[in-house]
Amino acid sequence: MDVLPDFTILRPTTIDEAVAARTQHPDARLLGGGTDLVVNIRRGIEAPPVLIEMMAIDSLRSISTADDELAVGASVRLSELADHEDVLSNYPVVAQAAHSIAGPTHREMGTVGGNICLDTRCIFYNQSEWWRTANRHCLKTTGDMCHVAPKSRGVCFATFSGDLAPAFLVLDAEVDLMGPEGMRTLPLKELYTGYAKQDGSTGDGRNYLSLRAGEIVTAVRAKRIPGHKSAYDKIRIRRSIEYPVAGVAVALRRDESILKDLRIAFTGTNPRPVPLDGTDALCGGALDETVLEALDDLVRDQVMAMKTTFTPGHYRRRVANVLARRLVTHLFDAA
């Protein structure tokens, strides 16, 4: 095991103290369960001089399901979210996504905020220091080229792999942020920026969150949508601990034989989670092969999987397609 570099740990007990600490130490990193950050530090991927440990702030550790709204604090453990009775009953897509993350010990330590803000990664980034040095550092660390897409002209194509984001996205979630200028709320999909569709949006695999200087995520909130069925599924190489080759969240509503509403979001394929655009056009009729083929077209156009893991990009897109078809069909039949 590599030796950890020196760092200082601060332990605020209020959100104001945490914001003040982050303002005072702009190079600090927030520490929840440490299941991703500590591994990155051990591998030499990053060496923050200060860690701000967030688990002593009680207001970040609550789950509320009042008034048909799910509000989850950023420091809630993944296992707590996965096992919460109201979440299991009324927000199954969220509970299933939380339960699918890594293994049981990781879920006992990992937090909601950590997974929502999970670092992007690729086959050239998620390696030891000596491996990355031997293969020339990539754009996301100290290099000057994205090895995944050498002609990207300075754009990093590291992939977002968090499981909770797509689950919350199909429930029209919002995220609460606190910073030196106070609190603000924005739609969860606006938290993520990237070049997933080359649509002119700012950011990439390095700058994948739209957080302002000193801001921290305090909570994520989603509305309960009556009449909807929802679920989450993913494929990974090693079932116990691996990041998804592709993951998909689906929420839909069926009225008799008619598909009335359809929401789909992906993870593990692009530099940001992908809420699938254009699904409204698939609604209004039966879920037949014509609709599923149109779904295939949407996935093919918007899921831009690169060779960011040990599987090729076209395989990851195909996995995403199969997962979406399978889960939409399953939920429609069960509705």
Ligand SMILES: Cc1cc2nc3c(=O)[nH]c(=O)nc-3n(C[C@H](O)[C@H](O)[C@H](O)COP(=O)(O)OP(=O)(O)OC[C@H]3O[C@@H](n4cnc5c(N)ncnc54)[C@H](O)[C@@H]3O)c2cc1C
The other form holds:
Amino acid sequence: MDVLPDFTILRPTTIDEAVAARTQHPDARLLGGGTDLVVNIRRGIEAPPVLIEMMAIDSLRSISTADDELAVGASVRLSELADHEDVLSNYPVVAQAAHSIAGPTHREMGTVGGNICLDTRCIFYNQSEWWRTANRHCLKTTGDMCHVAPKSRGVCFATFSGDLAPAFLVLDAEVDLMGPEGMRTLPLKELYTGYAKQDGSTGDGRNYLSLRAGEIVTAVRAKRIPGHKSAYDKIRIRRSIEYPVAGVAVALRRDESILKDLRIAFTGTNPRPVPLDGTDALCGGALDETVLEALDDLVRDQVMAMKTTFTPGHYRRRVANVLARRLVTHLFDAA
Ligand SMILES: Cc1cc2nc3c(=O)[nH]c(=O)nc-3n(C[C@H](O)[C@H](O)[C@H](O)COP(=O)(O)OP(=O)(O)OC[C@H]3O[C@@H](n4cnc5c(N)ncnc54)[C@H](O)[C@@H]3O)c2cc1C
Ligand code: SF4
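Structure of the form predicted in complex with this ligand (previous: the form predicted on its own):
Once more the chain from above appears, this time first in line as the rest of the complex follows.
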């Protein structure tokens, strides 16, 4: 590990102060628990002169479950979310996803905002400065080529690997943002732009969030959907502390023997968390092998197979597929 460069830390105590600090220091980065950002700074991937630490803003540190809505402030620690009684009972997919992130010490430090805005990852990027220099920098930092796909025409396929996003996506979550122009709310799905289209019409692994200049995530909110069963599962290389090879969130509703509603979202596979399109067509009948094969087709079409991690891309897509089949079947049987 390299020595940390010098930087100044600002500690605003209100959201307005944080927005003002961001406007005053356009090169600053927001700091949640620092469990990802500080690693990147130490690796020389970035060197922000100013860090705006978000933990002293009390209004960002609450979890509310009133009126069948889960509202989680951006500076809530992952461990608080994972252990919250109402979240465990009524939003199990969120609690399970939070509990699966990294290891216990990271969850004590890491925050919801940091996880939702987590930088994308790639084996050619999450390396030390000397490693990246020796192997030639790629276009996510200062280089001009992609090692994963040399003919990518300027597109980066680095992978979004945060575990919370898919869990919130299957609950149709929204995200609250505050910036110099005031507050706005987006469907969480629209926060992520990493579709990686080669015509340049979308974001990619470098530009993966739709945050405007100076904007801050203040909260994520999801509605409780009566009758839904939900859960999260992931495969990782080291079970005790690891990013997902692939992660899947599922929420479904069963009425007698009929699958009435099905939502699935993935992480660890594309430069964005992927809410699976087309699951409505799988509903309306029993959950049989024909439905599961149709699910396989949707996964094959929408989950990328780029080799951005140590595991081969096609293996990772297969893992995503198996996880989804397994979790959908398990929840349907238990409903
Ligand atoms: C060994 C190891 C294993 C890990 N395993 C996992 C894993 O399994 N799953 C997983 O999801 N993550 C994993 N992580 C990454 C990290 O620990 C978590 O994602 C954590 O939730 C990040 O939160 P943080 O508060 O520490 O983020 P930080 O590192 O503080 O910030 C991350 C990013 O979010 C931005 N940010 C922070 N707060 C806000 C805000 N309010 N608004 C806008 N932007 C903001 C920061 O500027 C930065 O770009 C792992 C990390 C390590 C070191
Ligand atoms: S996908 Fe390509 S450009 Fe993006 S981080 Fe990996 S090697 Fe770099």
